[in-house]
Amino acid sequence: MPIKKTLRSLSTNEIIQQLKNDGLVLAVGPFVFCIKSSLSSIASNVQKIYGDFQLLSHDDLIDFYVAIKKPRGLRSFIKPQINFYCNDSSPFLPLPASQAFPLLEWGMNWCIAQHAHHYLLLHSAVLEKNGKSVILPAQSGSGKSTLCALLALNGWRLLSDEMALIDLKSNQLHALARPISLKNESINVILNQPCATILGEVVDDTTKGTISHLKPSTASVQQVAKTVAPFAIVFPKYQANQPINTKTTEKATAFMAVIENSFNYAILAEAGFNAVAQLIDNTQCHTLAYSSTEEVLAFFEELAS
């Protein structure tokens, strides 16, 4: 079996010079993107943040072009902004062109929420440890980002911080390994941490705050291909200055709480009701409310054990 190739092979010139030409090609879970780019800001971001991820070439079957372009005219010098492209289409409203790597990141995400169609999508963290998978489905604001960032930087291998892949034939769990997106407070916070740490630039003022990415552990990328089968859900809540709480959760509720963080249960129509249906009943289910690092991350580790 042919050496896989990553990013990090190639030096600062030979990004820079790929993302400018022709595009640089990455395997980001089940998924190829072609990222182009003349921006400095994504040649260093993509460079520090996907170092791991291996790399392909144009000869290989891509699923998404991706570019981050800044906008003719007088516009590229007064308040100079970007746009996000998708097949040579711009889904979004123009940004700052300081929040270039942030909005490309968006802009992946909503590649595969829009297209990955033969996967159950959810808006969900999702980690393993000793072949214990847990899903961690959150609405924005909940912490769910740090708390992923948390049991990533803690011996959990992580699979996604944005999106659950879930096999509509197989119900196995696929991994994407992508950067954790983090959010203002969040930030410090995981540089706090006393275990290693590389995030990607801090930017301001976007639409959520500042956000920075945190890099996805070595082991986390090179396990990308390692389906799981869903062990847990466990609908995370941070709560300052309570102590944790947790509850199972009942069935039926558990249902419609998936549904609700689903991007494309309606789509899927009955396929959808089904896979939901055989995750709820092969799962155990709980809600979490915390605010202590040292008992959330126990209560994770006991139910791993």
Given for the second form:
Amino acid sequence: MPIKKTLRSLSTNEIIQQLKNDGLVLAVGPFVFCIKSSLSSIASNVQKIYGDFQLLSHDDLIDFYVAIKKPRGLRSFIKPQINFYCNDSSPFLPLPASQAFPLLEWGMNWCIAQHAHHYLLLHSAVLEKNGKSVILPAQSGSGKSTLCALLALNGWRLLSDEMALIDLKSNQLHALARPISLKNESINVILNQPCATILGEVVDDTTKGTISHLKPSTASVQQVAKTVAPFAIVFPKYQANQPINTKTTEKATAFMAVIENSFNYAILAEAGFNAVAQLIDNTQCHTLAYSSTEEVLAFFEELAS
Amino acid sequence: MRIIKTCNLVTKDFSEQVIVFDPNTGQTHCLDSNVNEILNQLTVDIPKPLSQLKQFFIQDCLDDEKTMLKDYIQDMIDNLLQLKLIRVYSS
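With the form predicted alone done, generate the form predicted in complex with its partner chain in the same format.
First the chain shown before, then all remaining chains and molecules of the complex.
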């Protein structure tokens, strides 16, 4: 079996040059991105966070050509801004240049959510331990990413922080082990964990507050091609100073909640309905309210045992 | 009044509820599972009189239950009409 070359094999200068010139081609889960940017913050964060990702070449089939570029003119100098491009179109308004790496991450998620309709896509974290996978669908502000990071730092394989990819034919979960987006207080929560963590640049004043990205574990990235059957769906909600509270969710209620958290259910129509029906049939469904790290980790440990 | 079922509805039954997907509108509805009993009595091409539908469900009931059951069925019919999962047939 040929050894896969990772980004780590490139020197800092090679990364900068590839980003600046033809673009850096990376395998990101089942997708291939070509990333271009001449910004130094993109180069340093990509090097720090994407070191374990498989490096591909321009001869490989590329799904998305993305770029973070400075606009021409005054905005390049005065209160500098940056734009995100996907296949040469710019779907978002420009943001301050300090937010270049978060914008790249959001943009990459956007590319997948807008185009990968051969999967049922859920706004959800996904992790796996002992062959048992948990899907954590949640709206923004529910503590999904913090919980995802805690589990990923405590022996769970990260499949995704942001979206579940459910194959419409096999109903298997595909992994998209990407950086975990931490916001505000959760950055310190994760930094205070006893295990080693690698965080990207901390960026203040984004629309989501202060943002930093947690590097996915080497093991999670190396096992990215390994699919897993859905085992449980847990709807998490962080509730400060409350004891842990878990309840089994009625299947019909879980069905509707899954739909609410889907990026492309409406686009998939009957295929989406059938995929959600299959998912609900094959999983146990729970709601989870928590505040204590110890309690929540114990709950998931029991689920995986 | 004669009623007819909307074409191509897809359902998923659970113990207490049924999920109905209507590909014509793209809407998904979570409804009481008894709705399924009504939908199963209707077809997409042959309109059925509402009185006949009600009669089917109340035929084995005691007299004092019949009024209550008729009202219950009417509520479900009204809801299904509102959701466009059934419609009034006009020839």
